[in-house]
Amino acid sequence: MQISCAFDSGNISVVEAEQASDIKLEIVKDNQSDFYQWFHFKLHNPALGEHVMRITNAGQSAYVEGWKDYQAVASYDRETWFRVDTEFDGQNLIIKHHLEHASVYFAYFAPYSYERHQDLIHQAQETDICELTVLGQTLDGRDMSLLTIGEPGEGKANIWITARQHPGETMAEWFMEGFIERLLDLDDGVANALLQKAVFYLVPNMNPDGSVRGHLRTNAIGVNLNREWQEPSMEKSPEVYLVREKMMQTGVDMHLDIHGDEALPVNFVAGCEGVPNYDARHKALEDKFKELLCAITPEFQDEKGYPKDEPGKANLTVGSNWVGNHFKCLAYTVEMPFKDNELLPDVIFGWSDARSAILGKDTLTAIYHVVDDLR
């Protein structure tokens, strides 16, 4: 029996693996950080049969409430990720699976590899309406890549969508893949109509270093990028610094920052009601966008979510808060579940990569219905 994580976004440490019925593992912390929750590893055992894996440090992970009613994902072909029996006893996350083939992968959520990221942005640039720009490099020397879709012009809205500031939230880049696929579809009337009125600036992966390293929440040196927006630096957070500098050049009329939430089993958004520049227009835009998403897809809801910030009390180091306040624009953090969506449960796949991509496509329709109100 072999257990390994020496691959893109791999994360696990083997404590004991002598018996298939009692495999003990630990999740490794993000580099220079105490955050940990993301896991991704391969189990190989020609003996097949029932295997029981205990992640023994789950009880001290970043978001312990995330393990309640959670089911890990597994895949034999690294394409189809299905849910497997999982329980949490307060300390151990216990994953049980009967091997059907010798080699199987397990992960916190369907991984989105750096190679797939490269495929996504380079295939997008082949269309006439998309330009791929390298804003600069990360601390590990990877590109910070921006896709600009549409032609800038007088009166057009500048719409920014960023994703995966927290690298373990892979559903965010699956969302972006669906969004980009639809936006580049020349036969899609919504996409074509939007591109007459807006230019899209898309960053599918804000944290490529953390993604490859198998981090949950931070970049190469343990910095949480979604707490860097007020004063980013090239020394600590070049990812945010470079994107923010470009935003200052283009202006921003709408910003969506795409994330995943460990605990809540629903899709929701978090707004800017607590920023100093929040006003009646801001509230009207937020309300309209939420109502539209509720009408467009039953995957979205607005009853469960984060507590709203009190007026003037918002944390301006958070991406959507800083952008919404600085540019006085519609800015939301979009959250998807690691668990299933309790509104439309799926016992086989739960909330999945495919459903994340479809939500990305549906979000394009909501943007279409608010674009005239953005300028």
Given for the second form:
4 protein chains.
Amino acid sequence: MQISCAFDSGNISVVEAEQASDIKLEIVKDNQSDFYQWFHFKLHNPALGEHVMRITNAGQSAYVEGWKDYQAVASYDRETWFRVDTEFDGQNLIIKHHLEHASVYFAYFAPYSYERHQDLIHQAQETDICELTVLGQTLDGRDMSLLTIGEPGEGKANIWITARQHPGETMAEWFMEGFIERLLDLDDGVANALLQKAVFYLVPNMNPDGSVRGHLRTNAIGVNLNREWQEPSMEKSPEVYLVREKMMQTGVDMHLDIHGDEALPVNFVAGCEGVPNYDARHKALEDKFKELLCAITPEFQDEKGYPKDEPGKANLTVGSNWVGNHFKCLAYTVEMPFKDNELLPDVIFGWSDARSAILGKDTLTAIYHVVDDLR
Amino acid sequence: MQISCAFDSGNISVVEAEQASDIKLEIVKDNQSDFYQWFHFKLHNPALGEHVMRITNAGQSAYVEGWKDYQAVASYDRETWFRVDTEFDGQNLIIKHHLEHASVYFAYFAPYSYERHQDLIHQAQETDICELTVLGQTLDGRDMSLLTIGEPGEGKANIWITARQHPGETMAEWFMEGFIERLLDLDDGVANALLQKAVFYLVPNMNPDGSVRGHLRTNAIGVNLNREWQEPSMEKSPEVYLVREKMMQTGVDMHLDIHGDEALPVNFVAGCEGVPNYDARHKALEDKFKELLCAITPEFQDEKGYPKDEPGKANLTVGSNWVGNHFKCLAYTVEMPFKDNELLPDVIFGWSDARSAILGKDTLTAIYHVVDDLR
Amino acid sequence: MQISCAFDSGNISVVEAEQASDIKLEIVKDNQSDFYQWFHFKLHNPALGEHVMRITNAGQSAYVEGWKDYQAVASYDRETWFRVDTEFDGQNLIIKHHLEHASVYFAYFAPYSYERHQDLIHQAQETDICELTVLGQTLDGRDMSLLTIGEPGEGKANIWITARQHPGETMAEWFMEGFIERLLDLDDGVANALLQKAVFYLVPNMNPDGSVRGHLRTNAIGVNLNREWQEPSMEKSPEVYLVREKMMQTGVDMHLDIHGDEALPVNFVAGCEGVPNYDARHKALEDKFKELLCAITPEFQDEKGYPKDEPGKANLTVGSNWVGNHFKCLAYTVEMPFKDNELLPDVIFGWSDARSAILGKDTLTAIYHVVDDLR
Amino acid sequence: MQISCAFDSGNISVVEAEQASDIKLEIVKDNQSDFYQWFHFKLHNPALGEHVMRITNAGQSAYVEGWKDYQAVASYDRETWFRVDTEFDGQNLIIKHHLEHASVYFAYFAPYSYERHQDLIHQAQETDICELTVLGQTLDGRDMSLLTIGEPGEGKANIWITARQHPGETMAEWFMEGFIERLLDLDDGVANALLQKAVFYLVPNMNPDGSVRGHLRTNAIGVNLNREWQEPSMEKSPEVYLVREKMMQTGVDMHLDIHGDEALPVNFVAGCEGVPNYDARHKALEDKFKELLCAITPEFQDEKGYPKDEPGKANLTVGSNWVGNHFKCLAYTVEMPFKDNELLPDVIFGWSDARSAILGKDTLTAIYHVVDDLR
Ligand SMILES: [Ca+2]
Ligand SMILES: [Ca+2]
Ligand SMILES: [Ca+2]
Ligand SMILES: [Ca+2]
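Having seen the form predicted alone, please provide the structure of the form predicted in complex with another copy of the chain.
Now the full complex is given, and it begins with the chain already shown.
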């Protein structure tokens, strides 16, 4: 039996792997950080059959409540990721699986590799209406890449969507892939109508270093980018610094920051109610957008979510708060589940890469309905 | 130079084809009928370059107003259908095209062959939630095929969608292909939510004989099926008879009948305002559905359309009128353009097979929003 | 239960179809001919389970020995054709199948539709090195289509390949699809090397009328095209007339005529040993080509085949005999089995569409090795 | 303008990148080694137009003769790699390219990423006849993966193919991809026939660490694996150690080791003529296999190649030499060009990923013809 994680976004440490019935593993902390929850490893055993893996440090991970009712994903072919039998005993996350082929990957959620990321942005750049810009480099030397879709024009709204500040929240990049695919579909009426009124600035991966390193939440040196928006620096958080600079240049009329939430088994948004510049217009925009998304897809809801911020008490180091406050614009953090969506449960796949992409596509329709109100 | 139409849905008669600059053609009438407007032929000429084709009997076709601002479609590979230079002088429809390969197809709209139809329904039947039923045979002996998607259940709405009563309106079957694809997509939240509340009865092609024969508007013996709903018969209109019988068995809570309109350069619906059983509830449902479709996609509108029927004056031989009246249910005729959609013009493709399919997918969302009101 | 065949290449007549356990069918003769053996029909029955179909006139069909050890093919999705339980009792061909979905197609061999044929030749014409020519029309008005691949040049060999004179031998067009795909593959070294030395004239379907009509062996008016090469006429056999005329223009340095054989469970060739102009050079070419094909693929063999013609006794009305004699060139009839290939049996698929296409590709290699000897 | 290489197999060092007309770059040495020649980087410049890149240390690279008549490859979409204008002045390799999109990748040859490698082996393992085995780990902790295709059986030949000991020779893994695809194609007669007589042991990537690191020739610690076969160790060359151990277990009846050659513009093999155990039988096998490959594809030749070893003077640290000597079996090093194949020049793509894959497929045919002679 062999367990390995020396590949894109791999993360595991083997404590013991002698008996298929008693495999002990630990998730590795993000570099220079105490966060950990993302795991991604390959189990290889020519002796097929039942395997029991225990992640023994799950009880001290970043979001312990995330393990409740959670099912890990697995794949034999690296394309289809299905849910496997998983339980949490308060300390150990116990994954049981009957091997059907010798090699199987397990992960916290369907991975989105840096290779796929590069394919995504380079194939997009070949279309006439899309430009790829490299804003600068990360601490590990990777490109911070921005897709600009649509032609700048008088009165057009500048809409920014950023994803995967937290690299382990891979659903965020699956969401972006769906969003981009639809926005570039020349046959799609919503996309065409929208591009007459807006220009899109899309950052499919805000944290490529953390992504490749198999981090949950931070960049190459352990910085949580979503707490860096007030004072980003090229030393600690070039990812945010570069994007924020570009936002200053273009202006921002709307911002979505795409995330995954460990605990809640639903899709939801978190708004700017606590930022100093929040006002009635801002609230009206938020309400309209949220209601639209609820209307457009039964995958979205507004019952469950984060507690609302007190007026003026929002944390302005958070991306969407800072952007919403600074640009006085509609700015939401969009959250998708690591678990299943309890409103439309799917026992085989749970909330998935494919469903994240469809939510991305559906979000285009919601934007289409608010675009005239943005400026 | 050779012009031929001996293939699925081919329709043309060659008057003269000696000079590339002066090709004279006529559209052939539907069998045992005076209707004609659909054309579909292949031009072959190893001497590439400019060709001018004149359809000399366009001035007497079924919908002369259909030729105004109309551009014919053409294809070299039978997959991509683009618009070509076309004008109407009151009598002749003049199509000009510079040949780039020796063989090119021209048609009134992107064809949808009987082979593709069979592929569509047989691939659908392989999914767990879809059943294919043969209701009986047409006069030429083809199958009348029904797809039932979803499981029958207490209180579920029975939603019927029929398409292509008029066989030359091929956009109707492209619409169905999009609709079916989305309804069978297990990752699509709207589809999943809808299938908990409704069962779908889909007839992707109401008129296979007319389709294969290259008819515009009628079945094998020249009968306009959309004037047969009050008294269909196995002798004249088995297509309608068989579907109507099945509707009686299942009951109908909503009906869409998918068509193409020759004249209007927009997508629109025609409702039941003139049927005897029309009432406030029916009107409310119609308004809601129509507004939803307007909201969901900029491809749809409600400004232009057919004149409204006077109360009680509707033609009950028309499919959606008869169904709406008989079952006292929401029943719309959906019309798509042969021309471009003037709201979102596309000079290369105009209104197209791909856009028809997307409208089909978007229609699913509109149904999802009215499904609770249907019973 | 319903059985239908009103589609491309459909052929069956229902004698009795009341009980799933006792379905009686007959194959219909080719129009104006006594030949019959090709069948292709759809069985529809929502009551799944075991079905027993008896083709009651199998005992008088064209090649009774073809039913021995033969297994019919079936498909639910019209893409995958698998073998089903079949036996022959000397009179009835008995097909047994347990229905897993309501609709299933049965056929003598995987069908190749006229729609697919048109796709094949039109997609081919889009490549730079391929031209599509319409030689004229068949009696039903279909195009006789020729693909010319490669550029004419001094000293280049003119290689003709014709397929499906006998329309029920669909494996011949699958062979052509594979051959064409490889010949147009710009990355393939054999194709590239060959195109420096030869021009290919390919007729993927010599008999489109018989193909669409569901004939075994003849054209629209019951003429066996492979007995028409000495004196073809536009009245009886325009298919042969047009191709032969074009051969006269181009000259022929090699000819393959692709067929299927009902009885022998192997791939083999039949040569020109009995034609008047046969000589040692011709024999040497034949032997070399045959040995090469044996060497290239274990699917081919030279043990079993047709009896050799006596010197001077060959039937010159047969295509490859007439061509080989007239042009004094290598000319073979290539035969593939309707049954499985006994040398490499495959219980699930038998000899198949996919294997026919691969044999087509492999034949390119054999031609590459004789091309320098052809002139 | 930005130039980056922080991705799979990236290798470049920027000396100066201020002016598009005067970009200076250096290739980085393999870790703990002096070898360098592989380069792979992304150039990003929103100011499109002409760019001139100078690799200023090309004159001291591992194979200076490799730059003569060499054209670099480039890609905008990471899928299509085309050749670009390149010249060598004795010291600088000068690449000129007119940017058409803002981001373009350049490389020594079409890259083959570790992600794709993982996809390849995991998709293969899902077929019934293929098993994936992890032999152990590399120094960077990556898996050494072996595909076993076919079922062990009495008298069957054990055929080993290893590829990419030299990681910059990516054509070797493209070759393997083609080879594996064909061997797993259940419709392919050669594959089926071969699997009745042989079991295949395939190592698509002998040097995953060097591959990901962007090395030309060595593993993670600068060891040239193809000089390690006499005394490999887990400390220096676990890649060779693990594979050699497995070879000892299975026995070897034939071995191909797949490489790329920097200098020669042809495909060729290098044999075992200099190993102590070489004998007439060995020579006969070599000659037969070589002639077969020449016959099968015009891409292969035997005119140009490496100088022959003197009897008994072969370097037994080289993989195929050691295997051929130890197991007294047919063992060849297969070499493909980085340049174009001068026998079939292709100005757009040169020798390519696609052509390497086809050579892999064709090699299957050559093996089929010697398989009976191997034991
Ligand atoms: Ca987050
Ligand atoms: Ca209509
Ligand atoms: Ca025949
Ligand atoms: Ca090498």
